[in-house]
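Consider the single chain below, provided in structure tokens and representing the form predicted alone.
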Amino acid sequence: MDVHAPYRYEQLADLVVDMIDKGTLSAGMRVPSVRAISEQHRISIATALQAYRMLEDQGILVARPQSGFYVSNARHAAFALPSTSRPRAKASTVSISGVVATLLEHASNMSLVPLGCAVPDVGLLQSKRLDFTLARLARQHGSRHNVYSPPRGEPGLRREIAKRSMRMGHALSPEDVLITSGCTEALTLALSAVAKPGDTIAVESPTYFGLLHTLEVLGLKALELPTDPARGVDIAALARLLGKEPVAACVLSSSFNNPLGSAMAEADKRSLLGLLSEHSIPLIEDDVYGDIHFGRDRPKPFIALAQGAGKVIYCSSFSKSLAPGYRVGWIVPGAYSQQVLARKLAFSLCSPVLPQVAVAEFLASNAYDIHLRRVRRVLEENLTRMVRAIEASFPPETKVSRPAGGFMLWLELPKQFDSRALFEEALEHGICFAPGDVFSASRRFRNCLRLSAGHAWTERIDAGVRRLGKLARAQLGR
């Protein structure tokens, strides 16, 4: 039987894959434009259209708003995903101060190659703008501002980060919104309401460190979860852990968990959602990536599904996508209102206004979203570009992380490797890394690493990846 010829939408994506399959293009690389390519073949722009959407529906381009259309990072992947981890069964102290005090100091070492904080290079984030309004606000009303801000905050600022809700599917009013001196101290403000010395808290494992450094603080045991590099954490083990142990919270990502970028599914969201709601427990919810996502669509928090189903605090921060120097971050406590304001007047009365006010003025100015496309770009294409160093130079049986969010690479390596042996001649190469088990209470992930590609991509950067991994083949005897 006589089969039709490819209708030329067909053929047009036949030749975008093969341009893929060659090399010329590349993961993360922009395709010709939707008008361009319709010139160049001499087709219709709704022909040219359909055969991008076709290639977007089976992953192998992505869209982004106002700027086009790219190879999906995750096509063509050299390196395996890290393994779902394994956590015992059983809540850990924490005993973690001294680590992280000794990695903030060296990631704050600019004569170390960058990749150990996961904090944004100021000049990837280009706030020009933004500081000139400060530096403007402090000239012209400077006496007004040198006062005490409300208990909640300015605000001006708070409506407009309750004006910013919708693009996260929930609508906030100026009044339930706290700002705070960045999310470490929202996260701190909402353990403290919700538990006290000697509680349990459920965390995804490997989590931030900061935020097992604030658990030890409070004095509070974690119970790290099963979590799985892509789809985050594993809901059927928390049930039963649930049954096992008393939790007095859960502390998880909205998105783009830091270090392994996993990002849950509405779906999943929903029902760990309802999980912790039969259990009386609250979750506590970290979204400071969660306005650094490279898909169409902003992931939606959980509090945007919570509907009544549990008791959500929702943490949050502009250090990640616009001025971690300016220390702004904001809480929604919800039904924790009355305790976390009292927290917030006993540990710092308020935050500083100034910052504050030129937030505001900045997101009034709907600067925000225009810095946010181009910081996104910048983003996604130095994760491209350090996955393609780490698959040139690390041994062949790395894993890699395929975030689609955020600035971090989760890199799992054999068992026998020791990352923090390699951390340590990494800082007589002049490089800075997190090595893994600073992202475990238990001091699991000895074989894993975490690499911050916050800042802008040079060559510096690129040979920095590549003699770490030369260094991690040299310590395997690969």
The other form holds:
Number of protein chains: 2
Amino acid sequence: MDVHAPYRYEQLADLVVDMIDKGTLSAGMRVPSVRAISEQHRISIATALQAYRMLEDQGILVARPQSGFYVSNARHAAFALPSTSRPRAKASTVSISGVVATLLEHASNMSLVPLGCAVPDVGLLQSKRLDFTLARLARQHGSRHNVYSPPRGEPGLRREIAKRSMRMGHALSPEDVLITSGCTEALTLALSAVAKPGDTIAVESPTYFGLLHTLEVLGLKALELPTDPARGVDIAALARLLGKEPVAACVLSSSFNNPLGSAMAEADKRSLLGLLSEHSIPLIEDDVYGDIHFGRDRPKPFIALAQGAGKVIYCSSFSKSLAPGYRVGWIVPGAYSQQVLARKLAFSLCSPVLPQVAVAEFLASNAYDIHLRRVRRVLEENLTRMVRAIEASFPPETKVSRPAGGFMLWLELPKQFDSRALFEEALEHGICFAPGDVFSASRRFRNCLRLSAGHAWTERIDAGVRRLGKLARAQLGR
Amino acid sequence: MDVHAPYRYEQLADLVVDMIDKGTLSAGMRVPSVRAISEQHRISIATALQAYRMLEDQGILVARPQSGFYVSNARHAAFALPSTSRPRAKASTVSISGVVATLLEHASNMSLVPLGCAVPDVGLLQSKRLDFTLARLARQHGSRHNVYSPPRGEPGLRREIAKRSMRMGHALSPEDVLITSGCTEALTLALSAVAKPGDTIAVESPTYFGLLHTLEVLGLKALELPTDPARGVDIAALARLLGKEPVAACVLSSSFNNPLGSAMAEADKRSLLGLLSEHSIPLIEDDVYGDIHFGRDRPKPFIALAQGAGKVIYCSSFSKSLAPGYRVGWIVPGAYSQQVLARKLAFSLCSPVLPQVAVAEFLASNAYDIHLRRVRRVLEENLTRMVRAIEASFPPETKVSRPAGGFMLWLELPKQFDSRALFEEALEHGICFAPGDVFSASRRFRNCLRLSAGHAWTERIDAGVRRLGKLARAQLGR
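Please give the corresponding structure for the form predicted in complex with a further copy of the same chain, as opposed to the form predicted alone shown earlier.
Below is the entire complex, every chain and molecule, led by the chain shown above.
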């Protein structure tokens, strides 16, 4: 096992974050050069660079060619980071589907200011090229594609997804990939392949409420893990828990988890893989936000770091970055290939053909990389604007996450704050957001909330965030 | 309860079937007029007409306006009907996914003569109008539809499906309908909503192997019910079994079950509903073949006969009659609305939007009824041709089903016949079909096979059936 005291580069990175938090370094400022810092701290240039690269991966710094490292615009020092969660060290049954259904209903209500739903909107995604590809395929080859797809999915799409896996540092063959109805089906296939009703699944805390809902439907229990808003799951805490609680599987975000946007360092990911492998616990990873990184490189998912050792099931989709309406996701089931295929046949037999071949053709054209660059830039700008609006309106005690990717912010308010009451009040003002307690099986985080910046930034959205901040202030002042 | 001795009209219908079986009445012949038969048998004209109408519903007779009733061309007297199945009266665990996966792989192999897969081919479905609708929607409104669909599905599609429910004699509102990924997801949602692992589900015998596969994946046991190739499930036998075995749900085809093509009389459906209601057992009905009826009227599904009494979950799709590649199905969950919605969210969140809106627009245009008339005619002709090819080539002891709808034939050969051996031999000759044992949890029916007539009839297919017949003769002669 590999749970360690902080390395030198981690200590340096902590120091830089601390300086940003305290306002010594502010957004847009150049940080000391690698050479200067290595001399100051008497560390090697390689170590200094490693620290900066990690902060870049986390979106805290931005590298500018021939110029050096700068504090990212998305980073702000005005508000502190939310605290690391401390859930109780015991698995709990999940009973959340009622509140999830209510939230989804409000989140899809177009008349509300859309801060509630975790999907970029159509105005931001600009999917015209993909839609035209679909149109041409339907017109020219519609009948040919009016058949059942092979159960694993269209070979052309599986090939393109396998080709793209090089970008995340892991070579896949088309045979490794099975197409799903979004990441939702992928996660459900994975969970039902590795666990049976009554089993316990370890999850981040807070975590995506859709995952909690799936645990409930499958009759699984949730063991919530202490999770840091920047660095993700606390590995030492996980190590202690695994000694006590039987865990059937662990579900983690590869990068930029929903709602925290946290990003584990590669070294931490490796430690975690070692720990799980030691206990023979399969890891199900959800990499649906991995393509929306603000740092230079795409963070490596667990599957790339495991390199065949340990049991990793990889799940992702194009819903957050390209085409939520197409419902194209995929799973790399590894050792669970037969179990996952059997479940895919029973759950949906196969996925619709035309959306699959359209996405395959879009990927083959390299248009996706150009598309991603634009989407990342827009989403990072949205987050910067949202942080500004929060700082201008929310109570000064508010803590805000600093995601290095994705498009969600997690806000923590003082303990007595009631985000449920704010939710009801906000709906009356025509604003939707996600109250904190839907992100926890044990209904923690009532003093927290998630805001989504997935919509093209408008006056209406800006005003919505500010109104929310005022309502929060008023509640705390009462 | 309502398990009864045969009614007068049923006795008369039996007599007519017997005359067809014995060759007294042959395909295309006019049967005695209603008036003549009522005088001969001293029954009322209404009773005689009821018998003929039932036979028409079953596709055995065809009504010609101003002329009378004729023996359907799809009916043949040369070969007898397969026997009513007599499975053991005990639930069994299911272990079939291996053979199902192998069969599906062969069935999707385009180089084989396609007698194996239960889906009409693209040449026969002629989906161009639907594909063009999809193309136009993608081109003109692609971005607008690049969003998550509401979890229950696109409102426009749910409205059109509700409107069409009038044709099956049952008024639905759009709120009653939830869109699924084909009938497969509908059945899985229904089963997981009403049953938990270890529970027993009563099914037809033989039944669709996909259903057996789903039971296996969900950890459910199968209780196979004696089933008649023409009249469907034996209600008296079901009544006896329900007294002995605890049953969590019953899954039945509404009409033209796969593989028998059997069709229960309305009176029998009512008796069965009464029986299940008495035992508080929910009925999950699979009506995926209901639109492909050869008789004049669409047979009423159970949900239309139950009229709110009893717990019926209705499942269907457009895969057998319009668009297998679109994966658009639906479920009417009735009393299980909340449970089914919760599972839909966990299984696939929602279905892709563009295929849904394209099917909705196609349905709204009334093009579907014109399309269905053509598809029914072609499939009935295919079956007639297939029966001819079977009679000309298979051993004379072969028994063949006479479906009143759908596009499958069920062949029963003498007990010593081994359809698995024929399957292996046929593959070597480039022919695929479905061996009988995949249609039973207890792996009965090894002397049976299913042939699909879902492909446009060609010389190649005709020759394939005849070759199969020769191979079967050779095996029995050895």
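Note that the structure is predicted; figures quoted are calculated from it, not measured. Positions refer to the first chain, counted from 1. Take the two forms, superpose them, and find the largest set of C-alpha atoms that agree within 1.5 Å; that set is the rigid core.
Trainee: Once the core is aligned, please say if the CA of L15 is shifted by at least 2 angstroms between these two forms.
Mentor: Yes, the C-alpha moves 2 Å or more.
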